[in-house]
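One chain is shown next in structure tokens, namely the form predicted on its own.
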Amino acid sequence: MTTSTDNAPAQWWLQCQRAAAARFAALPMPGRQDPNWRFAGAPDADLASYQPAAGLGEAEREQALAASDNAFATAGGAVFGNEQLLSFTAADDALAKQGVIFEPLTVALARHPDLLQKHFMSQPVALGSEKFAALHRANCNHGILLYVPAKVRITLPLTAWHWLAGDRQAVFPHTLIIAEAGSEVTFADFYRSLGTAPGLAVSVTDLLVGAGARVTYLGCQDWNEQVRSCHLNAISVGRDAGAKTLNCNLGGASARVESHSRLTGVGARSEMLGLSVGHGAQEFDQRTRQDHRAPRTWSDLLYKNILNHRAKAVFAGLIKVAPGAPQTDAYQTNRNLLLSDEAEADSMPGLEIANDDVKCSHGATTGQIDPEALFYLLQRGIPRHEADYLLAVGFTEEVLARFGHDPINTRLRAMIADKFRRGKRRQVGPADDAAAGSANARHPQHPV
């Protein structure tokens, strides 16, 4: 691994930010009538009219921090604010003596250009957001580098928190974590808000499995209620490695979110979890991917959405399976659950198998609460809407159970509680309809 303080990792940078400008600026913008976008509202043509953040406040820094409790024990963690590092917790030394990297991207430039170089962005996006790809690689400064020698365990999870404030402020995360062979780690990023302006959020993750590593990886998303955000996830699953991930959709005006796990080695193991609340007239735009490249790898995707009011949730998701890998094992279930009339669910899994030595499954089911479970609560005197918020929480368990990490599972419990809390009170109206964009005014407006 090389280092280097010169400024040839910032030329590089440089050149792949202005080829990745020219790319942005050649693709079209995607559409209704793109295949990888149906049943979506429409992307916001108007990016020019978002800015690059501006640097916070001191009384916003402030806010930013306090409000950036993981309420669990940590290896290390960091805090941005449109895109400023406002606090950095480095991995302990023990850690850094094994060879642990965990480093601001912009400290990793200087130090760690190799990694950056061969990594970055490595894995082509596929499932129709290339045009913010593009748009992430021209703006990305910010974000996290985490490498994990061979063999190294990290036993308590490495977090991020990314902050955005200010109107129509653009914000570009990035996480890359690469984890050589035989190695664990935990990681969660946090994205939220800092009062209800308009904004973009466009960011990626790269994991990278090495042979016989473990990653589990969360992404929680909640932005106010008039940001657009763009989330890819690249994931590429190694030898007898697992990748377990988990992306969660609270906030948002619309929140896209891509997730691409390649199955190259064999005996890969890769598990793909969503859960997803919303209410108002949010659009939650799921397109996802299990690529099985080489012999008796598996992968299980779960996606549960909660939805109240008009919200939508679109999930579109392919199981693909090569001429090299038999014996893949493959499973693929979208979940919804409708709280109100008006809300809206569509669901697209899909398979594209070409090997006859698979076993392979997908399914997608849609519905209301249980009139029995429903029942069952009100007979012992539980109020109405108390009775739905139990049951619509106990929907989300399947998924936290799979994911299996207590104390990320108690911060998520607390957030998703809060996002019920929030829709309770909830008045549907001509501002939703202008944060969601005509695409998404599907129904008259009413009060809930």
The other form holds:
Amino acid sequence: MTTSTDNAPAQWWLQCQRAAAARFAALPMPGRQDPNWRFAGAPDADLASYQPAAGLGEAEREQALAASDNAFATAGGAVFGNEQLLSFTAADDALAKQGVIFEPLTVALARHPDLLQKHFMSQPVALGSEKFAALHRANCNHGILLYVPAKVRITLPLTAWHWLAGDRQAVFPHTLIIAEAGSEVTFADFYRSLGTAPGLAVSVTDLLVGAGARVTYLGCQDWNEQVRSCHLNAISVGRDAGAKTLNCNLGGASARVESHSRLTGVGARSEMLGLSVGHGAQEFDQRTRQDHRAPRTWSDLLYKNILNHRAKAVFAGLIKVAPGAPQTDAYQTNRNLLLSDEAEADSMPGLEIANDDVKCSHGATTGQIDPEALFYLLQRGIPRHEADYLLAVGFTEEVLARFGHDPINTRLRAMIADKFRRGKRRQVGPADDAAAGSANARHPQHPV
Amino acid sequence: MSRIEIRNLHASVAGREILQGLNLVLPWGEVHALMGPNGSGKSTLSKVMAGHPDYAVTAGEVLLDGENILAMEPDERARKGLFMAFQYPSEIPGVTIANFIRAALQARLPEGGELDAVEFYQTLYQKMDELEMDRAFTARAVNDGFSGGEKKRNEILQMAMLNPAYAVLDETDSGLDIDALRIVADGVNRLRGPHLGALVITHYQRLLNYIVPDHVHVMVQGRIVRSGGKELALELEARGYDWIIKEAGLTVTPEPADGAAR
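With the form predicted on its own already on screen, would you show the form predicted together with the partner chain?
Below, the chain from earlier opens the complete complex, with every other chain and molecule after it.
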């Protein structure tokens, strides 16, 4: 550990960034012919039109800070805006005395280079966004390091709010959580915009869950509806450890999520949840992997999408069981609720099993609101729009119940309700719809 | 004027005519039983009154306090005061009973009105206690994983909370054991009075031992063929339906059960 307080990045870090920039330049832009990008829109070759974000003005800083409202008690938190740290609430002294490290990356680079050298992006990106991982590595300077020593249990969640503002700005938020043996921690990332300008966000959250540790994670993507985003979430789960992750998509013009669980220790468990609410011409592209590499490992995935108007969701998931992972239990479910005839859901569940001592299942369903359920609500006097809303919100509850963290769920419910309200306003008149359509024509809808 | 009046109602489902010129008057403040063999169209009548989209009305009127409700959307009919207790209530995953009933009550308030949450829960708990429902049910999703008896109690709970002017209870006794039947019937009886008109649809007389009707109507092949006092139900129990079908000049060839056209 170094005692330097100089925040200038170390040489090794700059070298990694330069190497990543070279990788980014060398890697081809993924195309629809790539199996990892099937059903996704054609990639955007125009990444150069985005500028690395350059801070926020005073008014925007105030606005971001005021809106970074967890509405639940936390053990620590950070607020970032356009690649600036706007505020930081350290973990309390008791946790610090136990060895908990909760630091912005800029500080951690100076104080804990060993941890970062060992773990920063140590889990390879393998679900199609290698080029964007390189872009992130080349540009990332901000984010969070959270290190929880063995047997330390942090009962309250920690959070990070990541804000994006300004025209064609790009941000690269990073969260690295290292939970040592027997520790426990809950963390939530919130990704949001100020204003409605187009932007680019490539975020990475890596969770390293040591033997017997428990990590609960929420990634809540609520950028504005002109932002293209790519969120790469790697989860490595050790012996008898458990990870529970929920990746939400509410905002974004096109948002890609890759969530990759690697069950590396005997008895490891990973519960992978997804919840997306889309309207207008939003596109959500979700790629998941349940990688069973050790015996007696368990994973259960549930991704639910609610799509209105012309919104589109892709779900492609693979359960992969290694020869050395007998007695694996692995389940995968994708459910889509379409609220309009134009909405589209493409589902590609998959299994790749290399031993015969496993219990696996996968399934996908896509449907509209159950007409009998709707009639039941109408018969009670509930107006059509309210009935649709109640049924759609009801569809989300299964995921929230599985996530099971009440304070975070309460916050999420409010954000989901807000998203549905935005959708309702969209439906108000054809003029509004036409305006949305022309905006979409200027910014074609597909993942970057 | 305070009554539901059904005039010459014809309705079909999937091109098959089920209601064939039905006439019925249900005055406010009375409880009428609607009986009939399977396939006579009893459940169809309840669905048509409530406005189920699968049923096409080809002729006739349903007047609620003098106003024809057939052109109204189902939710508007409900807010006019028409309640239907379903034979097979839908499961609504993720929507709690409390939120569901609150939304239904909220829909009855004037624009901008807000329900008093404390008062709401007080009333809800009181009605649940009366129906011997565990208060924990408020946080459960509507009918999700409920037993048959729990579903029917939940229907009566909603009826008690919404306080309708008219209620159609569709085979509320089906699938109930005797204890559940008593609880559900007590629930209906508590709501009886000058401010409720109820049409109790049942295949069996058993329910009418508990909910004693003011009048009994017998429906066969989409029409009311006989009306009488409560003793008519006992006569049907003793003699079956065949004699009444023959007296109506119809042939005894039961059509597929109501459930088939559900």
